[in-house]
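Just one chain is shown here, as structure tokens, and it is the form predicted on its own.
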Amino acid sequence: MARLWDKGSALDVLTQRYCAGRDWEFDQELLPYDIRASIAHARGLGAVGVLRAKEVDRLVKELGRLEARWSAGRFRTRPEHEDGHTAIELALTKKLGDLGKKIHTGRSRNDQVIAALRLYAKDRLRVVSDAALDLAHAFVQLARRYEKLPMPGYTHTRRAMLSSAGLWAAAHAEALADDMGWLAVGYALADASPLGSAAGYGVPLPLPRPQISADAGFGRVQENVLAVQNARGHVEAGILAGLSMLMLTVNRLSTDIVWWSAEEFGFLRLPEEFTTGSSIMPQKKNPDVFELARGGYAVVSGCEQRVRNLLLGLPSGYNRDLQLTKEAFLQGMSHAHATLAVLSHVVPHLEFDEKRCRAACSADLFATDEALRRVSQGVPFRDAYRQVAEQAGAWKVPDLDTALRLRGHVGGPGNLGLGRLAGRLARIRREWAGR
């Protein structure tokens, strides 16, 4: 089977197999995006007279058929193809003869793969954003259900001050909302067309790059053709960095849930259908889904670091090392989405144990309240602080509901502003829907 770079000379089989690696396998997922970019490129070739109008129509129609076959599971890359670009061109040539050989005029596999990866990234970031917003919404709903449920707050993993289940849930929802900004940055990086940059030095054809960019679904053209090649890996690392920040938030909320659902705390109950068991201990109901979600940060940030490391020491222009960034990028995107999707499914089923939460609100949580009570009687705060420290246990647990209401400043346990938070999440969802 001919390869796009084949010049007729003999090929060492082991070397060729090593260089191709698993690219053909990863390109299964990128095929529809490669096809979309190829359609835009064919139209661009028609605009400058390289292809006749009828040739453009035939290519576009056949590329559309290939995408339909891919959707139906009937068009796939194979190991002998080496990559998806070869699979597409060979399929076109088999159907259209010499016309199929014309599709590669004025481009390189370099700008092809970058275009496919960026179009893929845009689509997947929309899906990831939906899952992240679903998870944030689930936490807002949890906060509404338990908005006024008192529970201990912790610093240094020690009891600190009065908190609430609503405050805890809303905190994670707001963190997820903040993380959406990182995804938006990644989307903006991906929304720049590389088409027409070829191997990084352009081509001696007046390709209408803005037209090709718009046809392919990009928001703008990345102009400097060498900058396009130098950006490969940088864009992917930037997107993975945003996903890593999202997974860092997931890591923390998962740790909270794992601990608070343990018998020693008992603040949270995990429905049995979302737990797993032990192969030796019949009584076990394990929070595996949250433990695996907690580990998701290590997976995604590891993919990010792998991409960054592959870029170290590379000179300007294309280098084959960049091929190795593809697996890490696809894996990181996929793992982040899978984690967010399962958590957005499970979190709505969490339940707080009101009795355990209230019983855990011991007198030591109110030391600061006692100090501030003395301040209200004219005692300087530093003196009140020392008095309370010396008289530990000299006050009682106050009415918990009243104590929560006293924390009524913006964002405090008594004034969570859940309506504003829900409105913010709705605005973010609308912004993503408009991308």
Contents of the next structure:
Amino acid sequence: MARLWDKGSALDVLTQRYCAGRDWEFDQELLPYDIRASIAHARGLGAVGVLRAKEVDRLVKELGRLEARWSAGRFRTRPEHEDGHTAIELALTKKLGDLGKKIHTGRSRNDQVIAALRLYAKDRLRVVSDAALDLAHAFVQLARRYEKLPMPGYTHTRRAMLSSAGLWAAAHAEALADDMGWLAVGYALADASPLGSAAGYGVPLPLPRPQISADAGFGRVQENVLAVQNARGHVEAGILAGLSMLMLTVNRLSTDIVWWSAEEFGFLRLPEEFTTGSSIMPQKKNPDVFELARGGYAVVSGCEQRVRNLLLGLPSGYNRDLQLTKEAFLQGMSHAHATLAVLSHVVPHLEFDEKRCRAACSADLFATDEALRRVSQGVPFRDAYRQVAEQAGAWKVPDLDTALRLRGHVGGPGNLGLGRLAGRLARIRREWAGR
Ligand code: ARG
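The form predicted in complex with ligand ARG is what I need now, so please give it after the form predicted on its own.
Once more the chain from above appears, this time first in line as the rest of the complex follows.
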């Protein structure tokens, strides 16, 4: 196995293999970010005269070529590389000879890996937020389509009060919009450059950290070089925490959809093309996509826990344990994205069964309405409440559309403010476009 730190002595094969683990595989996805950071680092070395302008040019050109090869699927980390950093340096050295061996001047794989992970995070968070906003938008559209469709509202999974399909759909859109704030926090954490922190203690070279940072595409420099190293995993855990929150929202809305599309409720129809069958029961049309989306929370939150647990008890500075955070980070990111993407694709096809929704609006949903009617005649609420409790069945189902309209205060089923909600989502999307 090729080792950047090979000093001539032999290394036990089993130890070597165990330490490298599958890191070289995970680094495949990080290569373009590592390359981008390497370009910025090379230019920084040029700016302070460690490399000559010609050398910088050749390095940058070759790194650009590596990136193009990566895009074409032709630059691959291999098991004989300890990691992606090794793959890059070896490729440079193979092409440029001694010049390739100069790229690592003034850096460590410790700041290199953090730079790659943070650039990856920034990129992926943009994609994830797009998918989350698409999903929120799908719920707003659903809310528009069924804004005035009455249906029961539940507490404790028991019929409670009159609700509407629009209220339900808009509630999930709003929750997703709220969760976008967590992603913004995660993005801000990732937007700080670790470059120049090297092994965690800086280097005796006048590295132009702000220039390198901007060049690599970071919004700011994370200054304290030890804080940089101590943030490895911490930033990832923060981002995964945000994704977990989002997935918790997805978990709830998926549960609603699984139940409401079941025969017993029958409020929602899931077109057949989005259902899956059973190998034994010919009649089955299962909502697997929403069950898997519901379970997605466990996957992402499990990734978050793994990262947090790995940090527990670590002393300051780089520790190799940190390598084990990488898999969980990549997995959590891609699983959250896949889930949001498939849901934003399926949710627009949900259909409410208007008949079933209306038919389920039984008189008991209006017990509170009845108590309030008595209040309007001067009966104190607690007395009205008791009267109604004793006289179940003494009132009928009112006109549902009128009853919905009466719930006209801000955010009530009769006043969803869907225009405001759509406007808020558009604002959040613009914020992300500006990141
Ligand atoms: N694969 C390593 C990781 O992810 C790269 C950093 C290695 N640094 C070291 N000092 N051994 O942590």
